[in-house]
Every structure is written in C-alpha cells, then in structure tokens.
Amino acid sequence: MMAARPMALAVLFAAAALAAGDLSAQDGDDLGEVTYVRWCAGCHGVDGTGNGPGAEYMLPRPRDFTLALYQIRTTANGALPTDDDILAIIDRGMPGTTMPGWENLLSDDEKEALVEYLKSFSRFFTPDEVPQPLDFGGATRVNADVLAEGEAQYQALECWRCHGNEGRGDGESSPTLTDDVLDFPIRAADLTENWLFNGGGEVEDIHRRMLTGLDGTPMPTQADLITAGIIDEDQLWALAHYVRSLSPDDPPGITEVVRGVLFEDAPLPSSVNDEAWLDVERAYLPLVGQIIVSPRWFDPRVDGVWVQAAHDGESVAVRVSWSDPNNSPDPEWADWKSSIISLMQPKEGDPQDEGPTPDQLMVQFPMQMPEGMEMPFFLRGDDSRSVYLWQWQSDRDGALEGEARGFGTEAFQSEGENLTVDASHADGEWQVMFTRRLVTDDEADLDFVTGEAIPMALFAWDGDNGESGTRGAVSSWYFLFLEEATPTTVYVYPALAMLLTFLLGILVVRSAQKREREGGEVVSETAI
C-alpha cells in the first residue's frame, strides 16, 4: 500500500503525457527513448528538464536530467553517477517521493537502454570520463558504546539543527530549507521512517549518503570532515549505527488491526503520556494525500501514523501519534506555508486560506456497523450510509463529536462529556488520545462492542503545509477489534480436563494392579 501512490502517480501522469499528442513513440525509435517517453516523460519531460506534465503536482519537484545532478550515488560529492547508480534508482525508486520503481515493469534492456538516454539529456556526461565509485568498506559491530558515540557525533556535528532532537525532522533549520535547483522547500528527513529513505534505509545505506552527501540538496558529504581530522572513520561508522537505531528494528508491515487491549485489572490510561501505554502493542497505518474529492492534496505532511487502542469493559482510549515538525499555527513556519500554497494551489483552484491554520486529526467509524464488507465510503460516507467522527485541532480544547454522509456535510455536537481528548506535541511528534465510553445514552453514537471488527479510517492535517478542508491525508478502512474478557471456562475445562485425566490414570492403575493380583492367585492354585 506504501508504494501505490508514486507508482498510480507515475502511471497516471505517464498516460497524460501520451495524451500530449507530441510524445508519442515512432515504431524504428531508439528502445530508450521509447520508454523513456512511455514511462518517465510524463513527469520529467520530453527534453528531460523535469517539466513534464505531471511535475507542478509534485513536491520534490521530478529530477531535472540536463544538470547531471543525482542525490543517490556511489561516486563522490559532485562526481556524476556511475551506470549502476542511475539502474538502481530505476529499479527502486525513490522512497518517500512519487517516484516509483520500475524493477517489475520494464525488461533488462528497457532499463539499460534507459541509463544511456537518460544520460543523452546532459553534455557532463562524455565517453572518455568514466564514474569511479567509492570504496565504503564494511560496517562496524555496534553495541551501547557505539551507539553513544554515534549519537554524541550527531550532536557534536549539530545534525539536530535540521533533523531535531529525536530525528523527526523539527530542527530550527527545517522551516527554512529549499533545494539547490528551483529553491523550493525541501524537508529535512525523518530518521525515525528509515524505510522512506532514499537509497535505502540500512546502515550500510546510511553510511553511503553520509560519505556522498545529497546533491542538490542540503544534506552534505561528511567526507571532507574525515579528509579534515576532524571525525574519523570509526566514528562516522558510529554516527550511521546511531541514525539507523532511530527506526525500528524492521519496517512496520501493512495490517488491517488494531487491536484494543483489555485492562481488566488495572485502570485505562489517563493521558498520552502514561507508561500504560508503553504495553501496547503499536499499529501502523499508512496516509496518503487525498486526490479524489477537488480540491486535492498532492503533498502531504503525514504520511503514517501509529495507533493504539485500549479499554476496560467499559470505556475506549485511542492514541495516535505521528510525526510532525511543529505545533501549527507557529509563525516560524510562515514563510513556508506561503511557499507550499503558491507551488501547490494553482492546481487545484478554490484559493486556499494563507492565516492561521490548526494541526487536524479526525477519526471515522460507520455509524451503523455494516453487513459483510459493505461499508460506506470510506471519504466520509456517502448518502445512504453514513459516518460517526471524532475530532481534534490543535487550536481548540476538547474533541468534538460528529457524522457526515460525504466531505462538506459534516455536522458535530457541541463539546459534552462522552468524548474526552488528550494531546501533546514534543520533538516533533503529535500524541492525541479519545477516550469515550463503550455505550453511551446518545442514540446517534456508535456503540463499540467487544469482540467484533469494527471499521476505522483516519484524516491528518498539517495546518502550517497548507492543509485544511479536502487538501490533507487520508487511510483507508482499517479495523479496531477490543478484545473481549476471558471467560471462565477457559481457566475451568483445563482444570477438569487435567483432574479427569488424574483420576483415570488413578483407574487404569488401580485395574491393572487387580489384574496382577488376580492372575498370581489362580498360578498359585494351578501349581499346587
């Protein structure tokens, strides 16, 4: 699901490019330039400058060919990409942009014809200068010593001014990075969504982009740090150790679940941040931006969240948390909501207010539970079947309640007693918690019975990216199970079950010792 929307992307404005009428292949063509303007023209161009027709809908704008500027290298800051370089990116993509790969869908010699007309866009590219890449050597053992080296470095090194603190991308720097190309602004990375990294999210991947840098962008090369004495190798070893350990172990699988613990003995959580909290098991869920309803949202800010969910028999609490630099409204993210609106808004029309806008997170359930997998809309229901909403901003105390038959007839109740809300913004990160009552004396609530799958969807908004009303992040349907108590009997069969097994061995013993006696009486009456 992760990778859908770069490559429904990637398809979508390569057939509006065909579409064109000016980009359309002769039968004889060169197999590059075939699928080059099969494939890729659509949103890099047919003259490779990254204008294709597609382009003004993203953000990081597509590479621009003509500069022979590539982030994802083996070779030196500023060296021109080996052919290797250029297949890689082919097959993989670029994570975390609408770049896709092309690994499953173009042959061999589509993607090696590919590389060398790629490479026919730039004059920096000549047959008598071959790339040389890098020798990284190998990764070092890491254990808690390394790891407190490596975080050291990050301080010393002031890589929090752009990642933050905890690595979500909330450093001081961040609202004011752009690109070295168009001087758009460009995010600073999230360290702690390794499997959104471009060129991939290993140490070893990590280590690589530290010695290279990212051309064009303002992530440098470490590697004059090293030429200067000023780290070493060990350390810059320790500094990638460091970096991978702010991501899980592995990368959060797609599930369907959440499933809600049962506090039978002990009481709910009381806020986002109690230690309760830290026993529950996390789900994550992907977003994307919502591109069905106009106006759109091609550039969202949230692009997951992490949803727990706990209850007591009687009561529901659900956290989400998901990364997002700052607490919006923040004037310090002025300039870069104006910049966001003025390269995302023509698009779309409807003018988009540039005030004050919140943080948003609203969760949905059907206000009927459906019938098999019929389900309304999952965009705020539809006319005959409608949805239940709970809402939070980050302008507002408390959490309003509300049902909807589609976007735009939202109606919510004033703020009352049956959803509470609690929320938290620190290190770049959001934590809201709900928390309402199973069953409430509100007839148009939804009753959350236990035992049952119960569909959820989820909408984000980062108020200081330009998002509010339609233009923001959207899930799919996903499902909130709370687990029901455990009944009795399943601590009483066990228990007889094991008592009639002692007493029938206590039996079969017993007949078989009769068996024995009765036997060696009648030898003994025979013998004599």
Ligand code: HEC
Second form
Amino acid sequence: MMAARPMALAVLFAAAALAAGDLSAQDGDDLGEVTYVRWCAGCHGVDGTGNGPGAEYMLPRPRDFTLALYQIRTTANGALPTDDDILAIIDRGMPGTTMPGWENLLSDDEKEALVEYLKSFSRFFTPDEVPQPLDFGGATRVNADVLAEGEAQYQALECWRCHGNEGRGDGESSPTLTDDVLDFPIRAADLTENWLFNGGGEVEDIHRRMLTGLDGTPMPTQADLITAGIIDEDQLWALAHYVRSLSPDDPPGITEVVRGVLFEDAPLPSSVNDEAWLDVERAYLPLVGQIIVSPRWFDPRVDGVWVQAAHDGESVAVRVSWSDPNNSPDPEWADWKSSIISLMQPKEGDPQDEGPTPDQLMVQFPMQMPEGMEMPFFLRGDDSRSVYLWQWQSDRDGALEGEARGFGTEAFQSEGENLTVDASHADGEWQVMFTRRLVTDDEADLDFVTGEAIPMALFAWDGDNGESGTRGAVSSWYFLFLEEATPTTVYVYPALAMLLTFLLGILVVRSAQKREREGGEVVSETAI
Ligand code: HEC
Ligand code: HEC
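Please show me the structure of the same protein in the form predicted together with heme C, now that we have looked at it in the form predicted alone.
Everything in the complex follows now, all chains and molecules, and the chain you saw is the first one.
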C-alpha cells in the first residue's frame, strides 16, 4: 500500500464532510453539476475558480477550471487535455497534493458527466476542437549504460538547477520558483519520492511529463529539444529511467515497527555517515501537518522520514533521514519563508516568530511503558501520561532531552548529559543520529527495554518553510523494537496512522466550516 494513501483518504473524507456540511446541490438534474457540487466544490468552488471554503488551507491551491490549464495531459505543451486525460486525473487524483482520486467512489456516468461539467467552466473547450494525444512510443529497456546516459542528460539539460544534484528538490533555483497563475511558491518535485509525483511515478509517466511539460508550473517541456535534434528519443527515455531510478523500486509500505537491529559482534555506528548504517533496514514513517493545536500548519515540508535503529545491549542509536532542500536559516530562502507564512496563515492572526527558524527534529517516547493501548496523547503527552523527548535543531550543537505533559509544557534538561547527536546536511537531505545508553542513572530518563514494542513518535520542522512551534509535521505513534539475541515475536498494533490521518482530515474541514460560519473570524480553541 502506498504511504501517501492515508493522507488522500483523509482529504477525501474531509471533502465529503465539507460538502455535506455547507454546500448542497441545487435543484436540477444535471448529473455533472450535482456531482461536482457535492464532491468537488468544497475545494474547487461552486463557480470552478478554485476558491472553495477549504482552498486557502492548500498549497498548491485547487485548480481554477475557468483557465483550462491542465498539468497532467497526453497533449502537447500548452494544448487542452483530452477527455481521457481529465478522466484519468479524476480517477487517480494528484498524489502529493490534496486532490483525491475518485476511481472507486464515483460511477462511470458521474465521472463522464464531471468531465463535461469541468469543461463547461471554460470557453476554451469547443466541440469543434478535439485535442490530440502525442505519440509517446514504448519505454526502452533499462540497464547500467542507459542509466549513465540518463544521468548525463540530467546534467546536460540542467534538471539539477531546480531538482538538485541528487533530485531532492534542492537546486539553486528552487527557492525562487513560483507557479504561473497565482505566482505562489511552488516546490521543485523531490525526485526521490516518485509516489508523490502529481502525474504518476512510473517511467512512462515521467517520460510523458517531460514531453508534455506541466502547464502552469516552471517545469519545462523537453519536446522542443527533440524537435531541434538536441536530444533523441532514446536519450529522453534514458533520462526518464534515470529519474525513476532515484526513487525506491516500490513505494514504501506502511510500517508500524522500526526494528532496532542488535549489533552483537560489530560496534554500533559511530557517526551519521558510518557505513554500518547501509546494512540496517530503514522504515518510512509518513508525517502530516499539525492541525490539532492552534496555530495549525497545512503546508508541512517534511512528508515523511526514514528511520533506522541499532543497539548493542548497552546503547541505542537511531538515525533519521529526510529531504529538506536547505539548512535553515538560510538567507536565500528568506523570501520563500515569508511568502509561505503569509499564504498559509492568512487570517488566523497568530503571533509570528520573528527571528531565525532552524530546522528541527523531535523524537518522542512515553515516559512509562504503556499498558495495552493506554498511550499518552501523541502531541507531547497529557496530564496523566508524560512523554520523554529528544530534540535536535540545526542552529545548535548537541541535543536536548526533556519531558512534557502536553504542547507547550516541554522542559529540557541541562544540555547533552546522556544523549549525543550527530547531524549532517548534504544534497537536500538531513541525517540526524541520536545515541544514548539504554539505561541511565538519571531518574528523568526513559529506560529502553529490549524485546518490547516501545511507542515512538516523530516531529520535524523546516524552518525556512515557515515552520516552528505548533507549525510543523507530526507522526502518530509508531514502535521501536530493540531486538533480543533470541528472536521474539513482534506484537504489531493496529494501524493508528490511518486513524490519525483520518481524524486530521476531518479537523481541517471542521475548522474550515467553523471559519465559514464565523465569517472568517479567528478560530482560537483547539478542535478536540
Ligand atoms: C480536497 C480538495 C480537492 C477536492 C475535494 C477536489 N480537488 Fe481537484 N484539485 C485539488 C487541488 C489542490 C488541485 C491542484 C493540484 C496541483 O496544482 O498540483 C486539483 C486539481 C484538479 C484538476 C487538474 C488536473 C490537472 O491535470 O492539472 C482536476 C481536473 C480536478 N482537480 C478535478 C476534480 C474533481 C472532478 C473533483 C471532484 C470529484 C475534485 N477535483 C475534487 C483539490 C481538490
Ligand atoms: C525551472 C525549474 C525546473 C527545471 C529546470 C526542471 N524542473 Fe522538473 N519540476 C519543476 C517543478 C516546479 C515541478 C513541480 C510541479 C508541480 O508540483 O506541479 C517539477 C516536477 C517534475 C517532476 C514530477 C512530475 C509530476 O508528475 O509531478 C519530474 C519527474 C521532473 N520535474 C523531472 C524533471 C527533469 C527530468 C528535468 C530536466 C529535464 C526537470 N524536471 C527540469 C521544476 C523544474
């Protein structure tokens, strides 16, 4: 199952609830209109201009259908999409954005009626002009030479200018990119996460996007280069294969347990770049914006982290890696940061942190091993159940250990006693490694046990994306399982992640509806 799925699901329910709440279909028998008003208007607006009640919580914003600007097409750059193109987007949605897929939720009749209805928003679609798909040919075979050719094209065509040397969206132009319509900041896609590509992550999808371009975005089409004879068809396929190779073969599945590998004979990794990490399995934990406690955050940069863990019976080491285009604070990203803050905090009147916002990572464990499912609240614990915290930030040496009973109650111990940290930022990626003894003589520290699933949650902030405090990315509870010498059974708990993202989705809607009712007044209380 794709890691991006829970978010999409959440959004779907959010959209459904939105529609059921504030908007109801007008009388009328046009199936397209009725379906649109019920399922799409919450985001795209009743008039199709992309200004539904939920719109200002989303970046990218929902599409304005009156412009007839479609990103994901089989037609030439600047051309209208075919009906099948629009149908395909309705089915698949746009991964990496809030646009959900409707494949199994709407009937064929409803979807076909929607296509006609969407087209009716724009005068550009006329019955006389039938858009024609390009001929893409079939994918070439891939081998090491093809990948090397693709990499050479990636360099020669300067894809790295936006996407960065290793594809993580950290190229030198990336802080300055904006979309063509609203002039809002737009991220150069992270090419190491193909499951979040708007138009699909397979080599054929990538090849199509390069030939057709992504209209409305700064992503250029490569079609002219073929026409001009600068590259040939095979070279373009080689580039597509290379881009595909930057992501894992399969999208990461949803893992609940991070396995802490027992290093019985070898020393634990001693630094973040220690080669010993290469042999330790990684788990991908999806993160979502924190939207429970106000001020909420709907534009998290960090959409997931890779976590590895190892222990040797004495100490535990946890390495967390994630894509982040830069080491915040960085003056080159200052404009990006202020646009994001002004776009994503439009009317809430929240106090803004002046001053620098570093990148941050926090790892959280319950202070007491929970009995059964009695977990502390995943956002920093609660009155009756406290949490134990590890905290790292990019503008400070060392890491902090602390405790909390709810957001804003974090209390950190004096620096660096039992916890050490090593961090490095390169090619658009942070890697942060924490090391601590399993058991310390400090009463305020959690004792790590082996052979049990220890609940663990993560929080990450990209400072130059305007993130700090409650504005950041959060995970729900996962589990760290430190292996014992004799294999034991891992007890896997139910998929809390699914439930959490579902709840978060509903909350977006609630707060949007509430604001609608209150005429855009400040929503100050917490939703739960
Ligand atoms: C939860 C919000 C949300 C809902 C509900 C939603 N959309 Fe979208 N939709 C978006 C966003 C955001 C984008 C723009 C994504 C981007 O620019 O990358 C989008 C883009 C699109 C596009 C443009 C595709 C392209 O190639 O550029 C189409 C078509 C579309 N939506 C159709 C629909 C239809 C039909 C429905 C109802 C069945 C619907 N959407 C419901 C958020 C939503
Ligand atoms: C001027 C900046 C820029 C350059 C140069 C550029 N891209 Fe992009 N690219 C973008 C942006 C911005 C997006 C994200 C668009 C969006 O989110 O809607 C993107 C998206 C993509 C995607 C994801 C498509 C999808 O379905 O979401 C791929 C793949 C890609 N680019 C590959 C390339 C390759 C290969 C090259 C070199 C030939 C290249 N890009 C050059 C800016 C650029």
